[in-house]
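Quick heads-up: it's one chain on its own, the form predicted on its own, in structure tokens.
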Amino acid sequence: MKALFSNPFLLDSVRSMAEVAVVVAALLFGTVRVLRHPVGRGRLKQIFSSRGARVSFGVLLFFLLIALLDSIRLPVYEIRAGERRIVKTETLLEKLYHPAREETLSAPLATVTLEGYRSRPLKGRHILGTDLNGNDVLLQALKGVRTALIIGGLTVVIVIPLGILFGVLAGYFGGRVDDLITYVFSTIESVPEILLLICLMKLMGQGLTQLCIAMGITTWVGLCRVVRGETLKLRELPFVQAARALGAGAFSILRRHIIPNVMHIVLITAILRFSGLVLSEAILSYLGIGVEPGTGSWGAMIDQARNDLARDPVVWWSVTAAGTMLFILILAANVFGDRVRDVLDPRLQGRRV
């Protein structure tokens, strides 16, 4: 254990796997809870009866597999003075796809570097070319998948408990509790989200975990408002009134009657909000206040490649790779989220096909 905390490479490896493990554990927990209930199994069948839902879910699973491969870090040893030491770590994704690093730019599938006065043969073929530093663009785009999924998934894990807790408390108890919670989330909502995120990131510093916490602080208010409104309606319904008349306590009513009946709204909001979180990370990384330098990020790729668009000839492949991956992930999340909303939202029951 002492060797673990004294070696920065091993510590970074543990942290890398822990970040994605939280997201995967939350997904598995939610899936098991749904499958244990007959109604949940029926809803899943309805969701996946749509071809679009199946295709989009497959795309999301593929991205999740890439993120897992990029989270498993393996040590690289080097013998110094007769002693074997860990000098760095490589992800399993880098082990499987390890393109050679070049000296400068090269176009997709080119055999020589792009700049004529330094033109020389490349060490390997790069499907999407290389950037100004000679890094493979496809590898950078694939490494951005992990950051996007952790930002979306880990932030949702933070948002859901806060939104449910304060939303049901404000909606059920009302009075001063409602006034206090409403005042807090109204104050947060009155500040532009991007400015609040910038302030929080300046206070906490750059990093993937810090960014998730900052985005969780600014995002839970939307879910809280929706849950509060639904709880205000549910507390007046006959089954809640009957439970109260039979002597059930407030927290028993919340746990057994209110929270289960707002979970469809929570699930829909979380899935649809995922794409917005991924976009926010790209914007913050583009502004230079998102994840740490060296962490794979589509926003950082776009930021580094923006000057390349003014070159002659135009270097378009870095921006295109990041933008295409971002578009595919958000499109898949939105298509799947729309199908979940169509199945779970009671107001759309008559329109569902």
The other form holds:
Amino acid sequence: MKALFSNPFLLDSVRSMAEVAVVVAALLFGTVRVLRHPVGRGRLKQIFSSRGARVSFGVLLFFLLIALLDSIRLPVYEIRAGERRIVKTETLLEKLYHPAREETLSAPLATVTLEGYRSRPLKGRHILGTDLNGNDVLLQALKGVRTALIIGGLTVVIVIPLGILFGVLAGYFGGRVDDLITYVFSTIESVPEILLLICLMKLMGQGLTQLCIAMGITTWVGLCRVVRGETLKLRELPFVQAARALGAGAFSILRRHIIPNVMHIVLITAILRFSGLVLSEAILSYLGIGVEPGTGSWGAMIDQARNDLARDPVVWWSVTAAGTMLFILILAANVFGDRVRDVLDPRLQGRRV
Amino acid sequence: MSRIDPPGAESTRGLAIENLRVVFDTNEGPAVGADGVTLEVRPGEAVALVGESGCGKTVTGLSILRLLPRPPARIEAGRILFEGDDLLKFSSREMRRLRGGKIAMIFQEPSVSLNPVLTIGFQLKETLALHTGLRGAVAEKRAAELLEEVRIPEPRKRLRSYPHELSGGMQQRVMIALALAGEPELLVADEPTTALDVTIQAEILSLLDDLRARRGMGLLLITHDLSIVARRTSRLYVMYAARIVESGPTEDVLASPRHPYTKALLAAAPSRRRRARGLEVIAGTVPPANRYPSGCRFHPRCPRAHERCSHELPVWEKTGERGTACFYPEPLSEERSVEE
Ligand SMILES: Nc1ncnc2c1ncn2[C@@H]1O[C@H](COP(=O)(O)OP(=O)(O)OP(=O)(O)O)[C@@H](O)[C@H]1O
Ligand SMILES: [Mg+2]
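Next up, the form predicted together with its partner chain. The previous block was the form predicted on its own.
Below: every chain and molecule of the assembly, starting with the one above.
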């Protein structure tokens, strides 16, 4: 039993499950909350009445499915000296799509390795070719999905409570509380984001969760600012005044009257922020401070392109695959986000046809 | 309560505002929201507070519940006595218990006075839990009773409605039901019908009147419309530029106004009798609250202003039930009939 818990592979699987579980739990929680509210249900119907929203949501769901498959880790056993031992773990995705490992670069659908690399016959066919280490590019691109979704999703999950809590407190109470919170987020904002991220990553060490926390710290300020502004507006509204006149205390006003009425802004901001976060990961990996090597991320693949594109013949497949996936995910997220904003943002109401 | 009422002091019961002065610190200097306001609402009595837009009616109403935004508002002087206690000395916790409890307030715009994302039932039950401790099925039953009391048809069904599913009149009824949840002894109604159609206006006003009579609750009806206060209120205060300029039994004041402002307001009010002649509009405009003129604040617009009015503030003069702040008031009707 003790051996099981000290098993590094087990720890690995638990962490990989936990990261995705947090995101999925938050998604489910949000969906249930929206569905339980008739107004929310109506808005949801309105969002999905557009074909763009349906298609982009489908794409996002498909990506989520890939990410889930890539999160469930199963042990791989090997019998050595008559003893069954766990040698490594493999995700469900890797079990389903199991391309052979080659020695080095090969072009898409090629039968031999790239010229100049001692033309060796390949063990299998690779739709998108292989990279310098002989890894299948398609598998890597698919593995990047999980990283991207977690980067966007987990960070948003960290950002939302922070942004709401501090934004609402600053906006509602004003005065000293507001001064303090505004001071904190102005300070964070005044440091160039990338520098702050580098510092935080150096402090916490590399890793997917660490990266999400670091990006959470740099992005909550944006949400906080928006929520604070909306709260300033809401607290002057008659229904908040009326609630106060009926004896409601600050806590219940925040809980019942302010927070539910800033949720639409939080949703819009979170969904539109998502794609920005995914892009940041690519940039950070390019700078070498993103996720650990071997996690499989589009950023790392693009980073690799620096060398690949200088080769002769040009190795374009890796960077193209990563770029295309990134493009599809961000396009889908933005199309969906725009639709959500169109439906939820009262300032756009009436401008729609 | 161990407090002993001083002999014959009616004023220890109900609400009595004494010499209230509220100042707003604005960028354009201090603006006076209420200045020396003195008024009284006895238990079970309906009292009207009337005046043009910006004269300080809402400021007065909000200061009773200490709901003015601070900053910019500052209560500089005065006392607000409710059942003998000075509300200005209450702790914020005592104040919270009072709001929606013994004193409730409703506002002008029912459509935005209810939380759009919560059901009527939820909002009612929340308020009931706060002030009566009722919860669950008992609270649900009480909530339906309250809706019935404000004459909302199918109360059980309405509990599950959202505010936007109701008409303006119905929304205001819900607001009234919310205000009644804590069994208030005083209801401050700030222009409760201004946003509503004329027919619905009358229904809401008679509902308020019935509730007041049935529950023995005091009612302070704040309005800019003199035509709605007759027969519905027993006494009337007229406010101009943050000051009370005239008070007295409603019928008497309407029949024979003493202050030139009341007279002008009455001439401008649309009543059946006067409609045919067309409305007279009061000449000039209300001065801004940070630049009130010296002397009697009405003097620049007053047809009867004398030299003295422009630099001396008229003192409050009380004649029996009636009072006015004017150097040259219209004589009381009895006096006039003697003179004539
Ligand atoms: N938050 C505020 N900040 C600054 N000045 C204010 C504020 N609220 C009210 N005032 C001032 O107090 C004066 C009285 O305002 P109040 O709202 O009491 O008028 P009112 O009689 O209720 O008018 P209305 O019929 O338009 O409701 C206004 O002229 C305004 O200048
Ligand atoms: Mg007002």
